[in-house]
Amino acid sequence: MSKHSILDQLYGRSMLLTQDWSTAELEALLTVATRMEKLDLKGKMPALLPNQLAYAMFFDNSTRTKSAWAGAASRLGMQPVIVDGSSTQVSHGETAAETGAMLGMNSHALGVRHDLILGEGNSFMRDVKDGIDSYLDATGNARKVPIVNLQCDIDHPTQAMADLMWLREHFGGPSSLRGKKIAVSWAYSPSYAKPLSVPQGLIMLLTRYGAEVTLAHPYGYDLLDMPMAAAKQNSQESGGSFRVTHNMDEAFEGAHAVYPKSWGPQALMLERVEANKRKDNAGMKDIEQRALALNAQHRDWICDESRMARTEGGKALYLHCLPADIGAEVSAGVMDLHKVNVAREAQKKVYIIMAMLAVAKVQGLAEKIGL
């Protein structure tokens, strides 16, 4: 099937998990993102979606993703509208489906970040989509309002796809990840118990492309079963590999790219689910402090010069979704060396979001952008 045919099939499609899309569909998306980047850098990107509203709800803090959403929507001719999730009626009992129906009346696309509580974020997004679709069907409205996952409890698709886009550019093309050793490692953070979705998104996506992915973390920082199973299956199908180690040095040994990133201990992240249901604010704060205390037992899990020296030629590509805890997750020296690289990595998210919106919203997209 041609990429043009695949693009036609993506019309109206939401991006809730990369695992929901076939590898061929992801390839078509990357082709669009790459083309849009070239057009944008030449100042020739057409406004494909003028006079449309691109809403985005954020239930967690964000700098890069908010900026990328606004930049992507504006480049397509859309008007971005950022909604603080805490200002909605969700906390007062409004269901996700009701929220979706209300936003579906006004928006032409919707991004959602809901990543802090395991078992909630992705389900919330799917319920919002059902609410929007039900409203549009009931009113006979043919409008397509795709949902873009801007980070949930399972995955961070816009980040993982941006990382993939940057890795392929850095290493030299679509097939360049085959055989490359990539370390996705836990790293110490003193700031807060971060979501599991970034490493989960990475292991699910990078294993599709023949990479040799190593996941490293201390005991107790396991990822969820679903992304772990997906990573194993994807690696088998792509001819790559996937393994787990509890030794950061081992993960870095001979690596071509490293992604050291903190996330919370799974047992406490699960405990937080019940405390959140009870609206136990004191309990939530106690769990957070215990999570940070556990983190502090692994202060030596840092991406520093000595660990980078273990990588392939001592010159592995350093990646991070940002902001990184400098002096904890990564040394100041390593970050300084890669500050342009991580900025270029972050900028790819703009084009990934543009592509996600365009494939879902624009009929005849291939012709309109010269593919």
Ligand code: CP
Contents of the next structure:
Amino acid sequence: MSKHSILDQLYGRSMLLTQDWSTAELEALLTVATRMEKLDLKGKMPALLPNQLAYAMFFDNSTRTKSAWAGAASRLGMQPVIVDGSSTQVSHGETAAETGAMLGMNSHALGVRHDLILGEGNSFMRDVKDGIDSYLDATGNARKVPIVNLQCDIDHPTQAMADLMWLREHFGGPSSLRGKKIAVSWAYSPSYAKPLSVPQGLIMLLTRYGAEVTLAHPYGYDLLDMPMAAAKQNSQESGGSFRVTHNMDEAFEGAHAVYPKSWGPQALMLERVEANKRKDNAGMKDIEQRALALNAQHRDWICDESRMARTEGGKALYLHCLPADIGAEVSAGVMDLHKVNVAREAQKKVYIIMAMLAVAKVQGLAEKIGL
Ligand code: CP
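Alongside the form predicted alone that was just displayed, please also present the structure of the form predicted in complex with the named molecule.
Once more the chain from above appears, this time first in line as the rest of the complex follows.
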């Protein structure tokens, strides 16, 4: 199937997990993102979606994704509308489907970040989508309102796709990840018990491209079964590999790229689900303190100069979704050396979101952007 016909079949498509998309569909998305980056940098990006509203609802803090959403929508000629999820009626029990119908009747695309509670974020997004689609069907409205996952409990698709785009640019093209050793590692954080979705998104996506992916974490910091199974299957299909170690040094040995970041201990993240259901705020605070105490047992899991020296030629590419805990997840020296790299990595997100919105919203996209 040609790239143009793949683009046609993406019309109306939501991005809820990269794993829901075929590799050919993700390839088409990357082709669009790369083209849009070129057009944007030349100041020649056409306003493809004038007078349309791009809502984004955030139930958690964000610097990069929120601004990338606004930047992407504006570059496409859309008007971004950022909604603070905690101030909506969801906190008073409004269902995800109702919320979807209400936002969907006024918007042309909807981004959602709902990443703090395991088992909730992605299913919330799917219920929001059902609410929007049911409303549009019931009112005979042919408008498409795609949902873009701006980070959930399982995946962070705009981040993982931006990381992939940056890795390919750094290593030299679409096939360049084949055989590359990439370490996705836990790292110590004293700040908060971070979601599991970034490492999960990375292991699901990078294993599709023939990379040799190593996941490293201390005991007790396992990722969810679904992304682990997907990573294993993807690596078998792509001819790459996927393995787990509990030794950060071993993961860094000979690596071409390293992605050390923190996430919360799984058992406590699951305990948090029940405390959240009970609206037990004291219980939630206690769980957070216990998670940080567990993290503190692994202060030596830091990406520092001595660990980077173990990588291929001592010169692996350092990646981080940001914000990084400097002095904990990464040494100040390593971050300083890679500060432009991580900024370039972050900048890819605006083009990935533009591509996600455009493939879902613009008919005849290939011709309109000169593909
Ligand atoms: N990496 C990332 O998603 O950053 P924000 O949390 O600031 O959006």
